[in-house]
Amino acid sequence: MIQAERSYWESELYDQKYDLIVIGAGLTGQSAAHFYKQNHPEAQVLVIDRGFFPIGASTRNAGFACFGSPTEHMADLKIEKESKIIDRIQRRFNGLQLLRTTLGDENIEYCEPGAYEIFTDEGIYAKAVEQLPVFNRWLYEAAGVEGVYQATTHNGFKAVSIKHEGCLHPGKMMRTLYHKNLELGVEFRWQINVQMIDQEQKILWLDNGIELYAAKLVVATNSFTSKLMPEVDIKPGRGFVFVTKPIKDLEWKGTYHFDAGYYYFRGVGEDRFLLGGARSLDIDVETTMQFGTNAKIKYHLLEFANNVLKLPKCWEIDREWSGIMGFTPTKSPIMNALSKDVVLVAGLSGMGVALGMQLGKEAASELD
């Protein structure tokens, strides 16, 4: 760490009390800064992040613009009331619309091919089809859209088609939002580790000995929230993803779900294939804040691609990575005003693309 005295000029610039500091430069945090700055153009807004760029899940997800598959809804019913699930679907659906209108479809490479959930178990498929009228009612109540889920077949599998689902480029999503924030005058500090927060005084102590002062504060650290606030019940969940080299005659070109959302796969570009998930196979090990590859899960996904999806022979992985998500016990996100000047927004439970901007906007409104 470089140790140097603060110059007069630096003190003039940096020794100040910001109107708003946002901890976390992912989609949720940058969205909170964006909408607050829009509402308060003269405000001094600072976003800080511990990475060189956002390193949680915002740029490391699979790029699904989705609101839930039938078996995910079935699993959610075991841990959450129906009204809460409908509210969550509404937030997801509205969040995607807000994301698209704010950033622009072309800027984020958004497309809407629809999606499929595929099934290999006849019994689970029958139960899912039986519930489709209920789930279609939920989407109508949440978003005013009809006939979203339909029983069908796809690529030789029993399936449920899902209208209005899409996909996008997470990197371009975050780059577009970052540039819009710079144009608004939002400031950023990267590679900043917050050691402690004084919520009452809105003081941040950083690991380099610097203190930052704010009039208002948004904590948008998702899976890493417990490091700063151990009392918050959010568990991390690591997700493994890979993208292949170009595959000739690739049949899986849309977006797909399998097994309550634990598996997800899609076409990328003209002829690449993305596959990720399966953390349910080793859930305890994958409940971690550590990036990396679980060999057991990677091997299983390779077997899934070859023996279930039957990708053409001799395909190869081009790039693989992991992202860290944050899960609440019921999967409903946390958006709490800890005081009139401090808001916590976290626990997006694997739906950050759909929920992040909407929750960020809600956090900004909470501070008005």
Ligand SMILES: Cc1cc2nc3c(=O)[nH]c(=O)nc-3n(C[C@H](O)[C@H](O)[C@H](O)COP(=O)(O)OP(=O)(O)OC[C@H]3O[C@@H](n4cnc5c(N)ncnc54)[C@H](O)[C@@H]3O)c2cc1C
Given for the second form:
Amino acid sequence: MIQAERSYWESELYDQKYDLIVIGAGLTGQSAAHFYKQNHPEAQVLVIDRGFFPIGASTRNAGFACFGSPTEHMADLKIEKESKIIDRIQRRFNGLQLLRTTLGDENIEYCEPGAYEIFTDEGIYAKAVEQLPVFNRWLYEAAGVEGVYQATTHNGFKAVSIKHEGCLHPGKMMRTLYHKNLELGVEFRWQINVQMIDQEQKILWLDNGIELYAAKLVVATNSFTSKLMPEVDIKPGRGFVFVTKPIKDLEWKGTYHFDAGYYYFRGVGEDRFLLGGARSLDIDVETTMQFGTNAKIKYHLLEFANNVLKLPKCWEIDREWSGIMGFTPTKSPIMNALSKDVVLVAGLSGMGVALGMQLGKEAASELD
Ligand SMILES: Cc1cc2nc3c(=O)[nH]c(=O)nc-3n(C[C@H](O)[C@H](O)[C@H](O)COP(=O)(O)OP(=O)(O)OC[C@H]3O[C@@H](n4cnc5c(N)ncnc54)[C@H](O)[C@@H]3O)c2cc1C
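Previous: the form predicted on its own; requested now: the form predicted together with the ligand:
Now the full complex is given, and it begins with the chain already shown.
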């Protein structure tokens, strides 16, 4: 860290009270900054992130633009009331429309190549099919769309097709939003960890010794929130993903779900394949904020790709990575006005592509 006293000019530049500081430059934080600045063009808005670029989940996810698979809904029904689930489907559906209209489908490579949940267990399939009328009603109530889930077969598997689900390029999504924010005049500071905040005075202490002052504050630190606010019940959940080198005769070109959303796979570009998930295999170890690969999970996903999905022989991983999600006890995100000037928005679990921009926008309007 560079130690230097501040010049007269630097203090004119930097010793100011920002109108809004957002902690966390993921999709949620940058969306909060975006909509606040759009509504308050004169406001000085600053976004701070501890990464060289946002480093949590927004640039490390699988790019599913989705609102729930049948077995995910079945699992949710065990922990939440139906009305809460319908409300979340509505938020996901509307959130995706907002994301697409704000950033533009071409900029984020949005497409709908066909979506399915696939099944290997006859009993679970029968239960899911029995529930499809209920899930179709939910989608109709939440989004006004009919016949979203249909029983079918796909690539030799019993399956349920999912209308209106799509996918996108998370890197391009974040880059487009960042450029839109720069155009609006939002400021960014990268590679600075916020160590502590005084919620009443809205003072931030950074790990380089600098203090910052804000009139309003949005905390959008997702899985890392408990480091700043230990009282907030958000547990980290690490997710593992890989993308293959091009595979000739790849049959899995759509977006796919398996086992309550714990496994997800999709085509990428013309001929690459992405596979991720299986956190459920080693859930305690994966309840961590540390990036890294769990060999057991990786091995299991390789077996799944070869023995269940039967990828053509001799495929290779091109790149593998992990990202950290933030889970609340019910999976419903936290959107909490801690005071009239401080909003916490975090805990988006595995749904943040759909929810992040909508929640960021809501956080911004809480501060109006
Ligand atoms: C492997 C994986 C696959 C996923 N797949 C999908 C998917 O296909 N579809 C979907 O909808 N969702 C998916 N998700 C979930 C989705 O990516 C997240 O819900 C969403 O990106 C959360 O966005 P966020 O902005 O709230 O949080 P994040 O993107 O995690 O951003 C939080 C930011 O806060 C910063 N930060 C934290 N603490 C501090 C601090 N003290 N000081 C400064 N900065 C700080 C971090 O560096 C980070 O950049 C996936 C997640 C993972 C990990």
